[in-house]
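This document opens with one chain alone, in structure tokens, the form predicted on its own.
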Amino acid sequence: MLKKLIKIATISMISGTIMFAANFNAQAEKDRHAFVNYFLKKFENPVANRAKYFPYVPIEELKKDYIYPLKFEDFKNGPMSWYRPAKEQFAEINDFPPYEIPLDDGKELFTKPFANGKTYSSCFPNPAIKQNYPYYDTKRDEIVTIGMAVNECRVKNGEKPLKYGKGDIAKVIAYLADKSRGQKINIKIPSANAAKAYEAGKKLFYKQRGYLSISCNECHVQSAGKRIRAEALSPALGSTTEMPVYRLKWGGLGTLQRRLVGCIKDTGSEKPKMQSKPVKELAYFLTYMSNGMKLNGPDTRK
């Protein structure tokens, strides 16, 4: 009796574990679900909803050069998803990616031995891994980027870390990207303190900030689909899908952490340290955005 006692107690208890576990992800999913539902609503028929998502935009701007209705994985292309004049702009220039050059540097470089033997591949025997990245370590209780993977490894081989944001991490992490391709983003919520890290991300994407007083959210939520002068502003969803990009503005390729360093610059606000906790906990939120979609990375950006 004592026995089947224990076994009921240790079964309710794993039970009750699960059951709460899974609620550290109950609010993100909400957030994600209206996240998405929000997008996939503003580009089912801009010409239909003018009034209520593309009030200043010319009626017939909107029905020549905006491309509906979208379906969720169009988002991983960012303002080519639902811009014409972008998509054909970049089909041209994708006839010859500028980022295949520095993506077989970063296969050359992840196949290279350090001085101790060992290549990249020790420490990602399958390199097929961006989709779980960033992701929350509970036993280190932190977020773990796969820029900080890849210098680890480094580390560990013996080698001095990589600086981040460009150069020759954004090529091994490029490599990464490639032979992560077609794989869905799985970024999970493990802990009650990786609830705090995705809390905090949003709070920090939400925010109004700067000499500017802007949020990432007015930029690429609110005004996601319209143009300041030539700029086509690109979706918040399915942002970190194409990651690490070669823009056409750095003339090479850069780091997530990069562009997010310089989109909260160009708020007004003080330039944060890449691999900061908060620049880590919005690269967490935003990619927990993006569950389930596509990567598609490296790509081209303006």
The other form holds:
Amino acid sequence: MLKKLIKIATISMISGTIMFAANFNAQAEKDRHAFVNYFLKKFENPVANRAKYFPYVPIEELKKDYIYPLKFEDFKNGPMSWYRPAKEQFAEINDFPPYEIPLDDGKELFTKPFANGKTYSSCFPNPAIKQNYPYYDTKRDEIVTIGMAVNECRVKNGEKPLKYGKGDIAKVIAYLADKSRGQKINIKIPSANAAKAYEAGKKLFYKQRGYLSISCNECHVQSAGKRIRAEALSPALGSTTEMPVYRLKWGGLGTLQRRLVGCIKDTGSEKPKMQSKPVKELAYFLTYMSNGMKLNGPDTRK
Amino acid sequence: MKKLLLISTITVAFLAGCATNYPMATNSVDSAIANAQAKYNKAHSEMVAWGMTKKTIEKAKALAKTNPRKAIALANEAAYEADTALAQSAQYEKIWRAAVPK
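Alternative state: the form predicted in complex with the partner chain, after the form predicted on its own:
What follows is the whole complex; the chain from before opens it.
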């Protein structure tokens, strides 16, 4: 009798957990569909929808410089997807992509043996894996980013971890990204705690902060498609596909973590640490929003 | 004569105020910095602190002995920033969901 009771209780708990996760996935999918539809509608016809989405952009500029209608996949190109002057500049820059040299360095680092004779291949036999990162590791009960995976591989092989954000780590990730080019982003929410992490990332994205009292959302959703002075604001949709990115502002490659930390600092907030829980949660949420989009990194941005 | 008396009373009162000002400032500079630090710690732990608050407290600490008046002003400024950051977070906690596309 007791055994039966325990069995029933266990089954109920497991099914309850599964149902909760499934329900949360449904909510996250609802969020994602609404997010994608917002961008598709916004860039369907900026001239016709000027009053709703682009009230301060001169009509002549909308007619002359805006590219539309945009499809889902177009958003992976950031401001180059909708802003003609940026697209032309981008095409010229990418005649000789500035990320090519660091990408070659990344290949060399990836194939160069560690002191123990093994290489990164011992951890990543198939390097086309970037579409699955960041993922929620249910055993460790935390989000694992691709940078963490690279460093854990190094430590496992007796090497020192690399500094996050730029330099060699960005080069190795660039190699993995290049091998994953064309793969569709596939982020999952496998547990109740993963759902909590997604929700925390979502809050960080939408909640205003810092002495400027702005949020990621205000610049990269509501104001995406507008300009700050001469700079075109990139849409949040597809913003993780090009990572790691060669930014002309940085004069080198940088990771998604570096970009997110920089964005948070730009709101006037205290700069969080790379790979800290909130930054990983933000990356998790933001990458989930671009689920199904093809990876095109490394790429170049201003 | 009355005028002279009034002026000298004011002068004495002013000088007395100045004479007692320094020890008062030394006491209050510590409490002002402690107050700012406590508020900043709270904002920092909730990940809502503003970018310049920590630096402002550090500046206040550096000036505590040499220029207590300025140090108090800086500490109060930092406390105000931390308070405002916490209030801002509480306010937006109620409304951020309204920004999520539906």
